[in-house]
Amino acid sequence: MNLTRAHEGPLPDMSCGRRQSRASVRICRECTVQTRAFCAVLDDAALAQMERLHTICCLAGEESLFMEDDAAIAFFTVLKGALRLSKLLPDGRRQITGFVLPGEFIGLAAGEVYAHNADALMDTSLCRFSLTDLDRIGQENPELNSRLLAMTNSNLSLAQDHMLLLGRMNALEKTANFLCSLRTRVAAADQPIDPLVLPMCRADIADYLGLTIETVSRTLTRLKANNIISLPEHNLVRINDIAALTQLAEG
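Taking the form predicted alone, give the structure of this chain alone.
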């Protein structure tokens, strides 16, 4: 897997700070997402090497990590918070293509530029590597490339599921599918699922599902009326009947 890019250097408008420690491998081993991140397959020596190369990037809510068509020069793992991925359509409308949660990565590009906009949904911190450094580490540690390939295939599966969701499901099925998928990913990130925190707003969910905000709100209200979910707060969802929600999500 060739990850090398022609450009190198810091990304604009981003607060990054290199972590300093004499016990560098300990920092990686104590990372809250280390067992789920792409680097989980590395031994202590390789982790120590990566620790010397990475920086920590911190974003405030709605701050941009990178924009579509920016030079693809860095690779990121989300440590905490969440990101929104989007593209601008030719008519000026925005299409949200995905969300990135703790332990998941972002930044691999098929070409020389990023294909999406990436914005923080809340205060978010990320572990950043230059793609040239990542390429070199991958050459020295083939298991890292295998791990990245497996995670990339998982992302591809999510994208295929999203295409099916947009093209074949009705509003109720789309919303149920979204909640079930988010619950699975949040659980994989060792985050609380009862209640399930929605880092994205209703407008983000609507854009992602190809619905209107009003339709998303009505659908959530319908699920609540059927006691499949509860809405203790605007950004919280308690799933009361996971079997019923899963049945709806499967269409």
Contents of the next structure:
There are 2 protein chains.
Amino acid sequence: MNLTRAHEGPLPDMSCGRRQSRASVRICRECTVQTRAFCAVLDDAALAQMERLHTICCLAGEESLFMEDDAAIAFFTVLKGALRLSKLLPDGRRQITGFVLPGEFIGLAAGEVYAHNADALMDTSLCRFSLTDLDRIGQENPELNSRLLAMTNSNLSLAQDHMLLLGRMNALEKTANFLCSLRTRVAAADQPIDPLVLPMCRADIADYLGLTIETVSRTLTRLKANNIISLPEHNLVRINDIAALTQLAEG
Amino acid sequence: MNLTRAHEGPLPDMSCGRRQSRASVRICRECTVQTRAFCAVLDDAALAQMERLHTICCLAGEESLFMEDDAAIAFFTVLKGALRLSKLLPDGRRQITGFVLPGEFIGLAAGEVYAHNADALMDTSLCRFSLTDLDRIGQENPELNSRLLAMTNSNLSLAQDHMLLLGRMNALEKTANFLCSLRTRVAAADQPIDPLVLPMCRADIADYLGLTIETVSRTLTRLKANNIISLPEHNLVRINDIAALTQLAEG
DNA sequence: CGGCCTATTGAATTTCTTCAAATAGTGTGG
DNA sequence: CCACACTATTTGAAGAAATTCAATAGGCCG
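The structure above corresponds to the form predicted alone; please provide the structure of the form predicted in complex with a further copy of the same chain.
Below, the chain from earlier opens the complete complex, with every other chain and molecule after it.
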């Protein structure tokens, strides 16, 4: 699904508001992710401006937000749900480069076009700004660019960690690392971690870790056989021995 | 080698100046990389300030600029030479996450400490600023942060490309991709590309591509056997069939 | 010339993938 | 409510790719 086809408009169950703002920041201040999002550093005046300019988009699971080489015109903060970022080779091989969770942003491109695909893992809602609006507000509010720079650096650091995983870890280490990282990230978002919910299917895990579906499945089975984890359901993991899992995850 | 041990002071053969500035921008304007570096967007006033605050560091080949977990206190632009960025696993396995060429910067950390090692591939000189100075100038010159953000986004995009390579390409594709990318980057810096000089050893190529030294060597031999490249010397590559190499490089 | 380091080549082994089949879970329509 | 189909996941066996271990070749420097 293309940007232009994304549903736009008020969301009945969203705490983050709708377009018609009265130059107040009431709506943004009530937003569930505002304190973690890029806009957390803005003062009330700037936030009121953002509130006037934002749009809400919703995606159903597996819907696409944008694709590689689409013109980069918009910037999004995930409010609820999650996105999957991926790149493809011409023959269809796919590498998932990361997941975007609530409070995180997506859409700053290095050039005129996006460098990867962004799809919803599940029903997802986003707070959207045009890049031209964002640029303008950035010029008027230097702290915004500092904030975006810090968040982008943090993404770069995650990317470097993931390169180490992809290039130098074996299947067991990759899988253990994935489970530990997911647990940490889910815990940081104050979500329950026991059991840990896997929001993506085996194919997504495989394409994230640079493995095949079968190898991911076998590796999870092996962790289960060693009593390090249990798999009560396909998308649920109980971590029985976090020390052992962490040990594996670090190589 | 640690930051504090890096040689500092005037460089006889450097076009980019030394510490004692006279509030002019003469020295920076003569710098060989200034038009490509992050500071290219600064006006004369800001540049004069930078000129007062900068220091020149020199590293010999294989010397370390900083290590993972060192306190992040400084920011560097490569003037001449090249750096290698890497991360290590506890048992010594290494992943090279990128190379830093003249005009590019290094040192913006996501947190209090650096997230990777940075070592010189060869004799390298750098233009150094403390992060506190950089922050201050960034606050006074919003265009600086925009520029750093754009350059960081470009690094992130390269990192995502490299994840695709590490996770989903085979040895032949990885090696072809490496040669094509190096060629493009060297050409962009107006350096000769025929023969193409490999500034790093096989071990570095292997750790960059997530392969072993032996596999890199075998793959280069294979490309040579197919007349796609020639290897006149260990560190020189002639690309005989750029179309075929590009074809392989794209998967 | 000899030693040392890097790179190449060869053979055996391991890991992961590929191909194939079985199982489990989910939703639909009768 | 059950039979059926569909999909995702697991499991098994065979194969391929890359690694590991071992030996050789090529440069460079003293």
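Just so we're clear, the structure is a prediction, and the values are computed from it rather than from any experiment. Numbering follows the first chain given and starts at 1. Definition used throughout: the rigid core is the maximal C-alpha set that superposes within 1.5 Å between two forms.
Relative to the superposed core, Ile205 undergoes a C-alpha shift smaller than 2 Å between these two forms. Core superposition gives Ile228 a CA displacement of 2.9 Å between these two forms.
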